[in-house]
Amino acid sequence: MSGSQVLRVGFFDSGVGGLCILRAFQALCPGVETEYIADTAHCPYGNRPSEEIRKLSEANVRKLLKAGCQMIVVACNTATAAAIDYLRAKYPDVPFVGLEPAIKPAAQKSKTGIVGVLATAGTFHGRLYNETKAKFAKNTTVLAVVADEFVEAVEKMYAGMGVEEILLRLGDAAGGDAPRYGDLEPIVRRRIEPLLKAGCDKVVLGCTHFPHLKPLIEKICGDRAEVLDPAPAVARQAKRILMERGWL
């Protein structure tokens, strides 16, 4: 990147989920310009074939590169699982940051030896999830729960809102103001309670839409389980790459 070029980082997701990653990054790197694509026309990605997800992901990448982004964060677990290897091979000069469920810290920190992972079907079928599970959770029971309905619930929760308004609401939630979840609690509780009854003491949020429900999930878990959100770690990794390249 030349000295006169503006540093811009691109983010994309199938919808508004990845805004939790964007917000975490902006908190760490407030001076960096950002561009966000919410591919709501094709949301959710979770049940689509891998080849289709790769095509959609590449279309998003082309738009972000055209917008002048030097680095791209694949702010979607399903897209990471299906497309990040392809994108890195296709655009070798572009640094990509992806996501994978936080199985490693969950397994390391679990006292019961039982952790739950909430994600979409596409994430569970991906190489990253299965390799991470095999490598870091050999002695841990990992209970995988497909919670595709959470994606739709979050999209509905933010219907009609713009990016800035959603980011403000995320900030309010982080600051302790209770978000309005309406009638979502029974939907979320149906997925969480079986994990708690099975002895899970760590619940991993394996989809970027799910941290938008984190206060509600934490309320249901109480003191029975810790909820692990990947957004801060992804933001730190993105910052680390920018610094290594001398861009930050």
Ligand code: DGL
Given for the second form:
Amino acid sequence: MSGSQVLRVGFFDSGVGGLCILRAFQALCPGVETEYIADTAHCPYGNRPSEEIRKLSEANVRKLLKAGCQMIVVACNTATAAAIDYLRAKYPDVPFVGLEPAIKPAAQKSKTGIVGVLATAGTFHGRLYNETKAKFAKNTTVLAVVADEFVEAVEKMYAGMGVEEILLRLGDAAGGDAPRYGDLEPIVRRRIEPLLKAGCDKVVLGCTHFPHLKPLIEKICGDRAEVLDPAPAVARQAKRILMERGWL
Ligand code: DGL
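Can you switch from the form predicted on its own and show the form predicted in complex with this ligand instead?
Next comes the full complex, this chain leading.
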């Protein structure tokens, strides 16, 4: 990056999910310009073949690079699983930050030795997830739950809203004034209750659409399980990379 260039970081997801990552990043690095692509024309990514997700991800990356982004946050667990190795090889000069279910902290912090991971099928099939699980959750029972219907529910919840409004609503949720979830509770409860009954004390949000439902998931978990949201750690990692490169 040259001295006169404006620092700009690009984010993409299949839809509005990754806005929770964008919001955490903006809170940590307020002076940095950002670009966000919600590839809603192809949402959801969750059940698409890896090859197709790679192509969609690369198209998003090209647009972000064209818009002048110097670093890219793949704000989608599914796209990270399918495409991050490919993207890093294809664009070796561009730093990429990816998303991966937080199994390691969940396993380390669990007292019951049972953790639940909510993600898409694509994420569960990925190399990253399976390697991390084998390495850091050997002695932990990991209950993997595909919750694709949450993706659709979140997209619907924000239908017709622009990015700024969604970011504001996310802010309200973070401040305790939960957004109105309408009739989503039974849909969410159906996935969470079996985990709690099985003894899970950590619930990992392994898809960026899911932190948008965090207040509701936390309400269902009560004091039975802690909900792990990846956004703050990913934002810190993005900031660390910018600082290492001397860009920030
Ligand atoms: N938000 C995405 C993720 O983190 C993908 C959801 C989807 O498109 O299926 O995995």
